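Consider the single chain below, provided in structure tokens and representing the form predicted alone.
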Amino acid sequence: MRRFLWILIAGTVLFAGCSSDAVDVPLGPDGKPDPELVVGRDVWSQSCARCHGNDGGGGSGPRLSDGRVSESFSDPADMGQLILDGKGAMPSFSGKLSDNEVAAVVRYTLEVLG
């Protein structure tokens, strides 16, 4: 019984760690999500959520949701450059993300999390 309990606990922890709580991409008028926003969500989940939180609510990195990122970056190109260059504790993603991935995660952050 004790061994079963440990297996159950370990399985629950592994499953919870693998699940994604990233904010869903809204559906467009055609009933399908915007493909670029889907890429942005995936990049966010893999590269950003660990520090900024799944919903942009912050963590070891600053909060980006609730309009904060829009206030800080009125020009999306500036946000893309920050992602590429990094700043302070935020690493550079230059050479790790393609231009299309950077554009997608900028849109996702501004339009979905923002």
The other form holds:
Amino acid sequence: MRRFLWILIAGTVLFAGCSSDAVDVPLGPDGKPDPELVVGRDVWSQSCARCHGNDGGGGSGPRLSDGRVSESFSDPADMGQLILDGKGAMPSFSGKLSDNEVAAVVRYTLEVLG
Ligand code: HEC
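Any chance you could show the form predicted in complex with heme C after that form predicted alone?
Below is the entire complex, every chain and molecule, led by the chain shown above.
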């Protein structure tokens, strides 16, 4: 019985480990993912997923997927500005992310998590 429990616990931990990955970038026509979106995915998992969820479905931060974020930000530059400025409980990423990283995570959020 004990052993069974341990296997169950180990399995749960492993499963949680796998599922904590951010959504993958789809492959382009050349069979490779867009490199800027790959950077965006890294930024997302390191800086955003803990509040907005791996798939953008929300957590302590609001849901961004299901078209929410493209509705709120018709101009992607506005979203970049929000990331740099921060808002309410969301910290400012100014000085923490480079311009390229901000542009990449904006694209990843809009195009992959959408
Ligand atoms: C500490 C938690 C936290 C982190 C980390 C965080 N956010 Fe947020 N985010 C929030 C909260 C809370 C709000 C809602 C702010 C408000 O409206 O008062 C928000 C709002 C947003 C919005 C606006 C949503 C809308 O429809 O108005 C976007 C876009 C966003 N976050 C993207 C990001 C991105 C991209 C990152 C990573 C670079 C990130 N957030 C990191 C907590 C977080």
